[in-house]
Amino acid sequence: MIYYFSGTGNSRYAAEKIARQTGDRCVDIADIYRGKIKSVVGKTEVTGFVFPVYYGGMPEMVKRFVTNPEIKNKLGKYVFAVMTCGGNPQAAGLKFTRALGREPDLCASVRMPDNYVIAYAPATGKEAIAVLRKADSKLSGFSDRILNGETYIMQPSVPQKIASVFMYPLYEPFRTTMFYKATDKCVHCGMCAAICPDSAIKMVKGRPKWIKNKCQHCTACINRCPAEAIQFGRITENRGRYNIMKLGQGDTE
C-alpha cells in the first residue's frame, strides 16, 4: 500500500506511477482523515509514504500519520519514503524516519516543479513539464529498486542537516490561516473548501471562510481555484499559479 499527501498534485504524480509501475494501490492521506475513504487493498508486504517537503521536514498530517500506532502496526516487510521537492530536501528524510520509528528501505527525493506560492512564482508551462520528464526518469528507477526490494537511503549532508535545525520549527507557526482571504473574482464554486485536506475552509453565503487558525499550507485552494481569487495576503497577487492538472498530468489513472 501507497500512502501519499498531495496539495497541487505533485506528491499524488509521484504516488501514482510508482504505483502503477510496481502494481501497488496508493491512497490519500487527507482523504483517509476526511472520512472518504474507508478502505483500500494494496500490496501488504509493501508500505510506501509519498510527501512534499516543507521547510525541511514533513506536513503535519504526514507526521501524525506516521506515528499513528495503528499505521505502524501494518508496515509491511519493505517501507520506502519518496519526497517531492522544488528544490532541496534538506534532512526530510532523518524527520520521517524519527516519526516512523524504524529506518525505511528506501528514503529518496525528487525534484518536481516548484508549487509554494507564497514563497515564491510557482513553475508553469514549458519549465514544469520538462521538470516533470526528468523526474519521470527518476521515479521509474525507485519504483525498480521497490521492485526488486533494494535497499537505498538518500544520506543528507550537514548543512541540509543543520538547514532542517533551524527550517522546521518554523512551519508550525508559519502555517497560520489569517492571512488567506478570497477577492472579489470568487465564483463561488466551492472547490477550495472541497479540496482542503484539513476541512478549514467553509462557504459562508457562497464566499470561502477559514475556519481554522492553522492548515497544511499546502496552497492546494490559491493554486487550483479556477478563477485566481485566492491569496495570503498581497506577496500572492503578482505571482501565478501552478496545477498540475492544468499539465495534463494529473489525471493518472
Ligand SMILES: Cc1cc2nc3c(=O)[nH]c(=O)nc-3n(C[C@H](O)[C@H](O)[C@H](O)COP(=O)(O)O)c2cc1C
Second form
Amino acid sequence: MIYYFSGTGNSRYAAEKIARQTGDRCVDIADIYRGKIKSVVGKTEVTGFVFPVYYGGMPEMVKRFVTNPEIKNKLGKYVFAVMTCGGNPQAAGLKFTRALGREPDLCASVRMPDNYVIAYAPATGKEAIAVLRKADSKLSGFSDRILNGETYIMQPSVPQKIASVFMYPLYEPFRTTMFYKATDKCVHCGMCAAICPDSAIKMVKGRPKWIKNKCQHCTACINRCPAEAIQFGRITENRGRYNIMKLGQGDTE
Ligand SMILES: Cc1cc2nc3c(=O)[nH]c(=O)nc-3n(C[C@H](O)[C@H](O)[C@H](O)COP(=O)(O)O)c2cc1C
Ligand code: SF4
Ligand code: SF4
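Take the protein just shown as the form predicted alone and give its structure as the form predicted in complex with the ligand.
Full assembly next; the chain just shown is listed first.
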C-alpha cells in the first residue's frame, strides 16, 4: 500500500508511477481525513509514503498520519519514503524517520517542478516537462529497488541538515490562512473547496471562505484555481501557476 499526500499533483504522480511498476495500490492520505475512505487498510508486504518536502520537512498531515499508532501497527515488512521536492530536500528524510519511529528501508527524494508560488515563480512549460522526464527515470530506479527489497537511504549533507533545523520551524507560522483571498476573477466553480486536502475552504454565497486558521499550505487552491483568482496577499499576483495536470501529465480532475 502506498499512502500519498499531494497539493499540485507531483507526489500523486510519483506514487501512481511507483504503484504501476510495483503492482501496489495508492491511497490519498487526505481522503482518509476527509472521510472518503473509512480507515487505513490492512497490513501489506510493502508500505510506502510519498509526499512533498515542505521547508525541509513534511506536511503537517503526513506527520500526523505517520505518528498515528494505527499506521505504525500496519507497516509492512518493507517500508519506503519517497519525497518530491523542488531541488533541495534538506533533511526531510531524517525528519520523516523520526516521525515514523523507524528507519525506512528506502528513503529518497526526487526533484520535480517547484510549486511554491508563495516564495517564487513556479516552474512552467518546457522547463517543467524536462524536470519531470528526469524524475521519471529516477522514480523507475526507486521502483526497481523496492521490487528487489533493497536498502537505500539518501543521506543529507551537513549544510542540508543545518538548513532543515532553521527552515522547518518556519512552516508552522506560514500555514496561516490569513492571507488567502479570492479576487473578482473568481467564477464560483467551487473547485478550490473540493480539492483542498485539509477541508479548509467552504463555499459561502458562491465564493471561497477559508474556515480554518491554519491549513497544510499545499498551494493547491492557488495553483489549481482555473481562473487564477486566488492570491496569497499580493505576493502571488504576478506569478504564474503550476500544477502537473496543466502540463497534460498525471490525471485530470
Ligand atoms: C509550503 C511549501 C514548502 C516547500 N518547501 C520546499 C523545500 O524546502 N525544498 C524543496 O526542494 N522544495 C520545497 N517545496 C516544493 C515542493 O516540495 C515540490 O514542488 C513538490 O513536488 C510539490 O508536490 P505536490 O505537487 O505533490 O504538492 C515546497 C513547496 C511548498 C508548497
Ligand atoms: S477555484 Fe477559483 S474560480 Fe473556482 S470557486 Fe475557487 S476561487 Fe473561484
Ligand atoms: S487552503 Fe489552499 S493551501 Fe491550504 S490546504 Fe487548502 S488547498 Fe492547500
